[in-house]
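Starting off, we have a lone chain in the form predicted alone, written out as structure tokens.
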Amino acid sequence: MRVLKVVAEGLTTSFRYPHFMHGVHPTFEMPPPATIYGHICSALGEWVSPEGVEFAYHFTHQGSFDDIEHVHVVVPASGKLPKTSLPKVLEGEVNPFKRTVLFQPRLMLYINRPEWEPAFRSPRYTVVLGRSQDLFTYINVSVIDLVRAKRAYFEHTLLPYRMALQVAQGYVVLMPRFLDYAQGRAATFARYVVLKRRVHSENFLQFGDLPNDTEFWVDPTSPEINGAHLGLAFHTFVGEYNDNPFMA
């Protein structure tokens, strides 16, 4: 499987939980799929069709901290501005809140579109991941061939929810999978497993009705640990999503 591999680093990033508006803005520990889609489109310079696009990634950071930011909440107003005859149309107040920020993030992104290599070598828009001020730098852009292997290790990545019981590590989150800009940014959500700790495939829990999926896509250029390379779990932005966990 030939894929585009992009390695990017930045100083800070933050992936705000979309349902927190006031007081605190916690962050996901991994970039949601919808964020990855926006990042890809930014490099390409257009809203590409999400159909058939698959991605996997390895994402790390060196810690997190809370930053104090302000939101100016305004409402319609009437009357005049103080000591003037000018009409007052808005009024409001400053609302401080805590935003959690990830420090020194690093992303290894794999996309099943090797033909997009030129776009990532010369991205159309400023390279960011997360907020518009979270600047990133592409450290390396290349095309590699993934291979199938019976052994792999998974770490610092996002897994499909159906693997939650199988890996028996990490935690489940509900993330925005895709924002449909043609429909007013209508969001689609899905459940995933945030896996930070390394898990080798031979330690996966086995159940009686597991499909005969005993091989994994691995990156042969990744560090070899105990005879295995980094395993990759690919995701899609649209279409069917298997939300049924492996169970006995």
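Remember, predicted model here, so these are calculated numbers, not experimental data. Positions refer to the first chain, counted from 1. Only the largest set of C-alpha atoms that superpose within 1.5 Å between the two forms is called the rigid core. Compared with the form predicted in complex with its partner chain:
Both residue 131 and residue 30 are members of one and the same rigid part in the two-part motion between these two forms. Here the chain moves as two rigid blocks between these two forms; the smaller block's rotation against the larger, from C-alpha superpositions, is 22°.
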Contents of the next structure:
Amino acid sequence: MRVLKVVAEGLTTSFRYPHFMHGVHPTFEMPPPATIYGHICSALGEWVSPEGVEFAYHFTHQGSFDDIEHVHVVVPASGKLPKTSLPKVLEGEVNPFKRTVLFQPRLMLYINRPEWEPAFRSPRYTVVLGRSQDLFTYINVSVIDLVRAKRAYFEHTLLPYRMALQVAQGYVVLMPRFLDYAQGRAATFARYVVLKRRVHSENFLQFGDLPNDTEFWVDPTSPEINGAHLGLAFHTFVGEYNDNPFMA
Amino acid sequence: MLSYTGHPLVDVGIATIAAFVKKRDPASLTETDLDKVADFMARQYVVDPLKTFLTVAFPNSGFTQPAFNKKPEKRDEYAKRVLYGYKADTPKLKESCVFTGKPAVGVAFSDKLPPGRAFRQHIPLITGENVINFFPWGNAGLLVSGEALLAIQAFPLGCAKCNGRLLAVHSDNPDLTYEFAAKFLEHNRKAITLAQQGGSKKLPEAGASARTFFIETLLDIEQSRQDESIERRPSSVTAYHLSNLGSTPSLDIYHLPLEITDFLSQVVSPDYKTEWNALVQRAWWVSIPKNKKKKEIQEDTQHQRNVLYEDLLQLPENARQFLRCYFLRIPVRTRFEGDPRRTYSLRDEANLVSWKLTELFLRRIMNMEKDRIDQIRTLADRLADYVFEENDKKFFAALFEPRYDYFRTNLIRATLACVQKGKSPLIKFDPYIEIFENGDEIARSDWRLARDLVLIRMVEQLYQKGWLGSQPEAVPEISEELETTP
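Right, the form predicted alone is done; let's see the coordinates for the form predicted in complex with its partner chain.
The complete assembly is shown below, putting the previous chain first.
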């Protein structure tokens, strides 16, 4: 499988839980798929069709902290701006919000679209991940061939919820999977496993409906650890999402 | 009629509704069931103690709005708007609920608001009326269905009241979400009755801090499931400790990953329960308020914080420190007088050291390979036998040495001494290298962990042999050392 591999680093990032808005903004520890979609579209400069696009990633940060931000909380307004005849459309006030921020994030993003390499070498919009002020730098952009392997290790990544019991590590979160800009940014959500620690595939629990000869996509350019390379769990933005965990 | 959405507040609300009518599966709920819950809320949310309690979840809602205090009909009207939107004859919008995907309810929650759109007084921690931040295209408010809104209104009933905030617990395993909500609901209903009988305006607080109460309740649930032989599967559990109150909203999120919940389900089993409970008992925070008599102090200090429980929430990242503190009984430097970890002492608490529990921790939390665990245990047993047979207190004390070169030299000396006495070597080359070194005299980055594990096993063995009990001075007084490079 030929993929585009993008390595990006930044100083800070934050991925707000969508339904916690007022006063406190906790962050997901990994970028939600919807954030990755926005990031890809930013590099390409257009809202590309999400159909058939698959991605996997390895994401790390060096810690988190809470920042007090001044958020301009605005509401629609009418009347005129003071001492002008200009219409006033918005008014608001500055409120302190507590935002959790991840420090020194690093993303290794794999996308099944090697043809997008030129776009990531010369991104259309400012490279950010998270909020607009969370500037990122592409450290490396390359096209590589992933290989299938019976052994792999998974770490610092998002796994489909289906793998939760199999991996038996990490915690489950509901994340925005896709924001449909054609439909008023209607959001779809899905459950994922946030896996921070390294788990080798030979330690996966084996269940009845899982074939023993399971193979994984691995990045052959990743560090080899105990004879295995970094495994990649690919996600989609739209289409069917199998939410039934592997069970005994 | 209802189904879980994955969203914590909605799901806890759904579980609460299900628990209210004692039907575990939300799909089996009928409109009549929802009527029972909505009627209860319509009756109770407009009077104390819930009216006061709800300010934490829905400040300025029709339930809590002080301006409505003398207008009960306004409260009833509000209750009708927000609680009964699930009914089949309720108008629906073409737009979808953000939580359930069902049509949003075609009812406005006040005369000033657009239909179907909820704000901070209806759903905790979203924005207030008209605020356009964080909504697509500046369309203020979240679109909700009648079912989702009912669930969110029910959600506080399925929470514990801790430190003036709501503690909600959600899991990817619906059974656990249900168990937590059912427990908290039952407690709240009793507390409501007691408060009303006693003329109190407030619901009592949970008897422990949020983090302690979270773990304590989870262990209670696991114990019940264990006792009832209910089949369990590893689940991830997340607690949300939140307040939507006024200008000081707050939210703390505590994740318990699958490996931790799996560990906790094991420690309540008969195999580990005794050892685990002994550690728990020594981990309760002792608060020492000033200017209080001894009796009052005793009442105050009853089970408020358990540092063992709360440190579980730092796992697996903090596993080494956890193991050292709780399994090897090394005290922790802290400025808080009531922190029980300050007084931990291997010399006095060797009876609490359990290899069995440590081994479970290594396997479940630290992902340590069985072979490595076995190698460490074998080495520790050999060293314990040597210390016991030779009564070599000096050697035993030297094993606590924080510097690797001293530690290594000490082992080599003891081994030479054994060989000179015609005995087999104390340590063998290959296992030693595998446990402690990366290369020639280069310590593994985790040599200190391996050393602690060897000590845990040795202490347990020497205590069982009676050697430590008869001469506790053999254990050096250890103060928590700072982590340094080997």
